[in-house]
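Only one chain comes next, encoded as structure tokens, the form predicted alone.
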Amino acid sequence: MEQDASGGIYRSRLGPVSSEATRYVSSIREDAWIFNEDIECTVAHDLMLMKQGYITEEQLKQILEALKRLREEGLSQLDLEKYEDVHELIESYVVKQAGMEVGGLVHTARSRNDQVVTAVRLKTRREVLSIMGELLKLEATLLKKAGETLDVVFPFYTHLQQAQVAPLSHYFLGYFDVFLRDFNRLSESFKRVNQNPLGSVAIVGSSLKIDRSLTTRLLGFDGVVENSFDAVSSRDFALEVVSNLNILMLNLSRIMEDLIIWLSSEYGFFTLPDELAFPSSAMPHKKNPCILELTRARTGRVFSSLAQLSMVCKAVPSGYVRDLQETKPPLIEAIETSREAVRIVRIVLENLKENRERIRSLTEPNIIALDVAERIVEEARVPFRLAHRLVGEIVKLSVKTGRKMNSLNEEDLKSVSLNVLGRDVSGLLMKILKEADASAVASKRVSLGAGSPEADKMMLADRENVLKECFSKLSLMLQKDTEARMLLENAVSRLVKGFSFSTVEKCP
């Protein structure tokens, strides 16, 4: 077997490793995702070691200079194949730049076990904040669409059959609430993500006098994962985030499914601009909603990520095991897929145009049936089941004669009412049916949250305030992350000028 001549900085007991084995176990490619965060955690940890007297100020300065050069070079300039992971790469680089006497101090009171989970938590927290930001932009778009469609009478469906009419705004407001729950779920999971495992070392902590509360402050964590065994071996925070992203993607997929149907030539309720549609290679007339279909399909990526994470976590023994290395790829896949999907759905909705005349012409006349039954209950004071039966007979007669419900004559309605109720209420039925056009019936709904113009106006005003509160909440969360970066930068600035964590370099 071909051997790696360097042997690697971790192989104190072992001889050189084969290159093939290194390639197989290496996580260096996906570790690019946490490259900047791993350096950030290293800086915070080594600053703490200086405060505790394990590293001198001059030694820390040399370490920081090496880390600064590494950030500036980036991973693309390095031979990645010989490293097991980014942690080995970073430490090896510092050792090469500053020498073993200084570089060898970097890993004091730390293990890859707590190192990796700290960097993953830090990165995940920022990615969660990014997705929450994209969600709020989507929410703002939904409210804008709701405000623009308060006057559009739209058929709502059950079983893909027209059921009742309501303002189209009711649809967009409904999905605002759906995605608000997604936002809140991510906000709740953020609390459990943003806990610091650093200083737990390999499994049961350290005999060195380290200060975990200091690294917690420097990295902007809300608290520590106190039990060291739990800290290094648990990945439930990742499972929770990906589970929430799976729900988010399912919700995005549902709205895409609706729009794919409503964009079809059979419906034609909406139109996409040419810049968001794609052609057929063979049929010149086609205008395909490929973006929407791919969003629907990519839901499977996040579901698969959740399944993959679950399979890794379901049967690993307690404590750290290398299986946990395999939790990063599905976490990355879920985060990147979800963020891109939220953004593209927002762009679709921003550019979606409703075809009002088409909607009106395809709304079935008998869609008012339940509303008519409720007016009979209200005005004739009959049991709902009898009103249901009465309107059912009226609809049957309408279909049989080819006339709209409100075009039936008084004799028709007298016969039906006598047959169902045993009394003549044809005059009342004529009055109710005369008033029961599609736009009028929606205006009569008074139940909380109903699909009516007045209720939707009230919900729209309320949700606008909710959205402002969510933006304020997210702003505070982002501010705390920024302040933590500034705190760490200020702590090292007198040692190394220009060391910044605010700009994240692109890694391969």
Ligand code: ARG
Contents of the next structure:
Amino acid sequence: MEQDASGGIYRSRLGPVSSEATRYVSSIREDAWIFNEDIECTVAHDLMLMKQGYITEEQLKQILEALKRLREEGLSQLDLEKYEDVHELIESYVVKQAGMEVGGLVHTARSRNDQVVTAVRLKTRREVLSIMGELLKLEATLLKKAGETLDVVFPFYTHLQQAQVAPLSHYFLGYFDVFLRDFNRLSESFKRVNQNPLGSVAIVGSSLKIDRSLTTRLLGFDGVVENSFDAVSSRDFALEVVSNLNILMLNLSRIMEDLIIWLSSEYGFFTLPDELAFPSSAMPHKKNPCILELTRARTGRVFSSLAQLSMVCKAVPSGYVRDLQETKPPLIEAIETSREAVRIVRIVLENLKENRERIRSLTEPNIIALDVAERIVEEARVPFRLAHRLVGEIVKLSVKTGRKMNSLNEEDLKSVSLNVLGRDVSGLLMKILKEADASAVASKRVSLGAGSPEADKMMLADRENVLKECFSKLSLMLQKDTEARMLLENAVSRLVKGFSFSTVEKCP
Ligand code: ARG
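Show the form predicted in complex with arginine, please, the one above being the form predicted alone.
After this comes the whole thing, all chains and molecules, with the earlier chain placed first.
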């Protein structure tokens, strides 16, 4: 064991601890993530303690002065070695600055158990709001792309084989809906994230007369996690957020996969600007979609964060256990990875150019087959299975003779028709095939949500309204966070000038 053991403010019963042991248990590196929030929660708690008569105004002033100085200094490299966590660091700092008589009051009716989970919930709420903001910017880009591509007839694929044509806008509108669900999932879980556990103390609350509803208001929480035992033990809010981010990343990875394929030399449906592409060190001609590949791969990071978090939460005894400290790194990883991914995907989409000529030339003529079969059903009331067989025979003939379906002659169609239906509908087939070019078949679709220019136009108009509503919803949520900051800041600035929660961002 190393000999440089030292005592900390918590070690009332225990002798000094070895620095190796401290390094092992310390969460201080990941705690940089909640440094500001933990100070904010401390301020709110101490304001409440003053109101409840446990701290005098003068004592509070000294505590706030110390916290202000700590915010300005930020975490230093030295601190990282000395403390178990940011909570010990903050309290030790206040004790050192204001003396034990005053600094020693800070932790009244509080435990690190409720402290950590309060700071994590507060930080998570802000991070969720910021990801929701990035998602809405991505949504706006998808709608812009949809508006620009209503007239681009695009091959849609099943099994990576050309299936049917529809306007390219249909693709972008589809992903708008996908990410709208991601946005709504985050917004739903936000309600459960934004609940205040502070005041639960170590596990079953306090005999001191604290006011949990005051800290709830000061910190902008929507309510309290009422049961103190639940409040300090549960991390399902984090599981919920990371699960939602996992789904979000899985969705992003699908769009990445599509684009990687469509950016390949063989497809060439789209082009990326040089600013967003990467070269090869050896092959001078390369233009690699590395951003897209990394986004696809980083889906794994978020999924493993979810796995990591799940394993920490699985079968831990209820009540705080140190295992719960390990919930922070995967939560941070999932949040940071997904926010960056959403941002960069939006930038990629904004700058993606579709190559209309290339799309047209690679669209297979037989891609209209199902639409032709449906025309036959509609116009001749032939059972669909027979129409399928009829068109199948026509495709076979077209492949065999190397002629497009709509350049087959009436004789060919007559014999196919007699073979399959036992009657001659070649006249009707000629008419249907003549009308069936790729853009015409898309315009004929009438089912709800179908890929046709008309349906897409309507969907686009509707989604523009939906997006506006989402922006207003998010701005109200952000406003609530800002108002809480202001409320706290105003309460503090009556005692200490220049204390700011929003301007100092000095974490390593
Ligand atoms: N560093 C700890 C964490 O991140 C803080 C809570 C410690 N509580 C305790 N009883 N040891 O979870």
